[in-house]
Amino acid sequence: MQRNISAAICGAGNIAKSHAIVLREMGIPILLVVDINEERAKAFAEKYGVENYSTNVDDIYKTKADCVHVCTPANLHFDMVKNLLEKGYHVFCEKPLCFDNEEAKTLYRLAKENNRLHAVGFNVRFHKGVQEARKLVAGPDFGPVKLIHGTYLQEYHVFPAPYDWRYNEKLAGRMRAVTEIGSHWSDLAEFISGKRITAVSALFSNFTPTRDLMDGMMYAPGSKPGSEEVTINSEDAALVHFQFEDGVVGSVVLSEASAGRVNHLSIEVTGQKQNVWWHSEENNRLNIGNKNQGVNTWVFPFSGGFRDTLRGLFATFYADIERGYADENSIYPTLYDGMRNVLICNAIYESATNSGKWISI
């Protein structure tokens, strides 16, 4: 940075120590951490060299940092945007921007009015994978979109399985798979195709309702004799139909419990004249089809994995803050990307809980 940039977080988990390492390692002082729990905001502060830490979030707006990186749960997302806009600071806030539809839409009309700059954290989009097949879908050998589809596996709810905030209504919402990582897969199949999700159609399965709880860990009903039993509503996969414009159709498979899946997201744009795949667990590669002429792969040898795509992230969106406006030419994800997703998923949910019934965005 070529200016005294600096940034604050609020929240001092797992993202949150993602964020100051990069923050660290593009030279952008960290002014402040503040988390609910004091001891966790001072050994972040001493581990990663933040220069104070508190637990209350009131002492961010005493300070002179550029942008606030928000990583607390995502009830509390709403109440401190609103405010970080208000108060004149860029933000950037983790997924999802928030649950309900309307405060999604409060929070980027603020950012405009405001005329800050805003970020959200779907970070795969700078995998150089991803880019390069965002590139090929808009160029002139491509032909018009016809078809998007993919899936988005995980192993982290497999039994034995942590019983964590992900399960807490309030912290995570009543959604998971769709929210957690069903949410990075809409914004790719947007961004890469460049249409617009305008319609879905959803269902869910919750694979075991009832399980046992034991020193923090869920297992299979009746497998743990004397184990406390809890009640989980929420979705351990969906399978979700889109319409998108321009009568481009698309679909996904989402599930946080498939065994051996650590982080499998692929996606598939079919387009008139060629056909382009990718996906995270070979995050170097990029797969295009042509007729007749079998399966062409590009391999990125020196592009990296998730910390490489939180620098590209960062990177951008900080030369904004740098430059001090938006560059029509930036390709991070925004608040406006935070509201549709934010609306996506809610008329996802809606499907599911009515038999599957079509719901335009």
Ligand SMILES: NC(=O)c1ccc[n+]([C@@H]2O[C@H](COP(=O)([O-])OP(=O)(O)OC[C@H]3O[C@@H](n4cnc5c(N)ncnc54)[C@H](O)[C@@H]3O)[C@@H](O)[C@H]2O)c1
Second form
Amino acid sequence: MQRNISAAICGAGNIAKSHAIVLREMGIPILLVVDINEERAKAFAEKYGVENYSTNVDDIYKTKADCVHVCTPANLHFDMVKNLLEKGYHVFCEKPLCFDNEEAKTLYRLAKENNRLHAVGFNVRFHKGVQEARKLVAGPDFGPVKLIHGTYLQEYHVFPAPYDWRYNEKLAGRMRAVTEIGSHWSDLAEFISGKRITAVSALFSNFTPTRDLMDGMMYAPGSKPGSEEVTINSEDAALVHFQFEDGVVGSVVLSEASAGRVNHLSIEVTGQKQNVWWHSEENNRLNIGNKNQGVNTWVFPFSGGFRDTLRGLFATFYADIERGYADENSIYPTLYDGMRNVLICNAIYESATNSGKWISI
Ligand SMILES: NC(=O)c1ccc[n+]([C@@H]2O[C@H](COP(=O)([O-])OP(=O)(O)OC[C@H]3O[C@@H](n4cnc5c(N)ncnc54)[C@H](O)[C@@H]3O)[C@@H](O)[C@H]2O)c1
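Please show me the structure of the same protein in the form predicted together with the named molecule, now that we have looked at it in the form predicted alone.
Let's see the whole complex now, leading with the same chain.
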């Protein structure tokens, strides 16, 4: 059944496809898709039943849709979200929200001043196991949180790897592993534990600063005679130590170039009494440790993958849009969380470029 509320999407790439599929399932009409690539915008509109398409970004500010989804590379997020909020749209922005701390604060302020509803793409929060972990940590049997640690490992950037916008500092910013995947992990650590990150100390590793570029793909340096040599400054991996509020400590290992790790986000939260751990490649399982009782594994047989997380996120976000205000129990990530994440990512960069110095958030 079609709902009396509508969406528009800017950027018709990979993540936008998942947005469109879920919005359609929810009966939310998509009035417009905008992409600078006309072929992509047209094909997207046809495939997902979008009423209109355009290659002119300004058209997104004229749509009659209630909510606009910003699914472009990150360099465009700030201007687009700012204009959309000022023009009165509700906004869903993919992560990372933007690059600059002051810009992030401006977006959050504008969302409040204009009384608009807003969400950021930290969809991992909506895995069933993650939500159950959060309840468990807040419950009476867990004890105060003491330690939070984990990993986020992917193989996406193992050679041969596409030389896409993620390697362009102007489009993606000065970091890669931290903003692309570390942003999900730190949001999750705060979400599950309820503890805010207060300081970070980080170390970056760029596995191969120069790479061979041929036909849009990158290869190991010196492995492709006749190729162009490109220099990559952003990190393939990062090691980050965290201080959280109330004396909680933590750490994460991030890597975008670990073969065999397709999309492995793991997190373990240790309380004084219990311990809980979860990872994305077995996302329907949650493990709970109790001293002398071994491990108790909860299995959620109908809990699914990536799209299910968007289903959960969009369901609560659009319920708020329909209601006209944010329910106090809504747990989707907002521009506040997006803003905090920008501050955390920039502090990580500052630390990594200053010999791991502790940087306060
Ligand atoms: N939440 C998640 O787990 C998740 C997963 C993947 C990507 N993302 C985020 O989503 C965003 C997009 O990533 P993607 O993987 O879909 O990238 P993508 O390259 O697949 O798609 C980006 C699209 O934006 C279009 N575009 C570029 N400049 C534009 C402009 N000026 N106006 C309109 N369209 C323009 C491109 O033509 C392309 O179609 C990024 O911020 C990324 O970090 C989030």
